[in-house]
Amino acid sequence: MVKHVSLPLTAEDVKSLKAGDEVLLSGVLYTARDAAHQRLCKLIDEGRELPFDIKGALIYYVGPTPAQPGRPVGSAGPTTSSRMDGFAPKLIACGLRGMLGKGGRSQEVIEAMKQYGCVYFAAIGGAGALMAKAVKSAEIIAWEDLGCEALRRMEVENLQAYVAIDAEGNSLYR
């Protein structure tokens, strides 16, 4: 059974999400990929004000396409999550409740998840001009220096994906 999820998350979302389950995505997201959490973890050290509220936020790890005359985006396939892996357990502790990309997490990950409530989706490598089909509205909120990898506000309807990993660390990869 496919489950209908409202972004952003709440902590009771995530609870209820188990590993295995089918999931349709539907509310505000925001994408970044590797320079753009590199920006996010600075500005968390230097005590600054983030570009977006990360409580209950979920980030897509993607860079997506130039958009085709009439769409918000391009293709908006995920890249590899484990990329970001070295800045999620920070993002994690400040209220960030899901993240949606492709392949597995580090232990590190998975541990903060654990402990601070998080989920991890994975959608479907090789997709990216089907999963735009469920972009609403995309803009640019910060960092546009950064081309595709900009940090964007998005908005999504019916976006599919599976929980890979739940917050009590049951793993599809395992």
Contents of the next structure:
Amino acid sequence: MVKHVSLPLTAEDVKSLKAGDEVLLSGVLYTARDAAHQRLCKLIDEGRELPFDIKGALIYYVGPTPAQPGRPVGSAGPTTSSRMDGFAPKLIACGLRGMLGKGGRSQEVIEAMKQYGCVYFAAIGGAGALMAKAVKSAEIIAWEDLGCEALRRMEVENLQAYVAIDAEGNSLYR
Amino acid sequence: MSMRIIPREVIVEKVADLCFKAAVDLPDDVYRAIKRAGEREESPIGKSILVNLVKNADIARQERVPICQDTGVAVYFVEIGTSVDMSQWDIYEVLEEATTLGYTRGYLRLSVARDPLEDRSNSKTNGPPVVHLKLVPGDKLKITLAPKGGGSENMSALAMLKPLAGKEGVINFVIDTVRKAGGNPCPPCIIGLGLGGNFEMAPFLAKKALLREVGERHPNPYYAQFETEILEKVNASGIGPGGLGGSTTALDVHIETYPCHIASLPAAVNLNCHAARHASIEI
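Could you output the structure for the form predicted together with its partner chain, given that the previous block was the form predicted alone?
In what comes next, the whole complex appears, and the chain from above leads the way.
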């Protein structure tokens, strides 16, 4: 059975999602990769405001292709999540409730997910054309200099994903 | 003997088109292999992913959008006939110009950093590409482009095995590499295995092996059987599509070999994601 999940996530959403659930995500999410994560953590360390409200937010690890004319975004599948492992616990401690990417996560990330309540969703790696169909709008909200790696606000409707690691630490990866 | 002149702009235009075609049209052999795997996969999530990958390839082909947002580093395998007049242009410059034109015109992602360490800023041209040249008899220019994503390239590995490690040592190395890779290289993968040569040649053999059609076996029955044996063992690992569990971890295993030093058994595994893109032209 497919679960419909609205973004941003509530604490109840996080609790109800279990590893193995197939989900369709709808609502607003934010996109960031390596460099944007480094900058987000630097802002937190300096006690400064983030470019978006991180409480309940979901970050999608993606660097889309440029949008063809008349489209909100180009191809938009996930990148390897483990590159963000060093930064994720700090963001989770600040209220991040969802992450969307591909591949396994470190034990440190899983511990933070359990402690603060956060879910890790796996998107379908390499299915960028399919996932772009679910993107209704995309706008750069910070760090345009990073090109495809800029921080974006994305509105999605029925974005296909799977709960890969739940907030109790259950994982589909072996 | 007269040399054949191929105008520079002809190569640039054709190769730029090739960049776009490779990004949006999944090769038929790969498409069929994913579809077949989806019919056989028993894990519900694994099946769901494989079915969605077929859908993804259909959308990319019909709507002319990239199969994957990581349109990769452009890797060219070039065969230049010795009767082609090579004083007309510098093939490296021509391919770099064509790559930039193809990637910018086609709205493909620019994914090359200027420098590995000192300056990681985007080159904004997707250049320079990686070029492998081979001289062959004749007056033709054959160019194969295999754009390569970072996710699968990052999980590839080289081992200098002991000769007596034999088949078992090779299998253990491949399985270990696939296990460590998990869901990162976007399984189901195509596994290129380069055996022999030396330290720099084994990875080249592994990359070259990725160009072979899915389902096509090595011409030597010994290696053909070995490919099948490794494929079965990899698929018994349970890693599955996306690393989320299942019996489809690889679509195929391709081996390329070369003689080597009596003291060496170089083995290189180059993983390719299921979006195993490549396209060729002959001019």
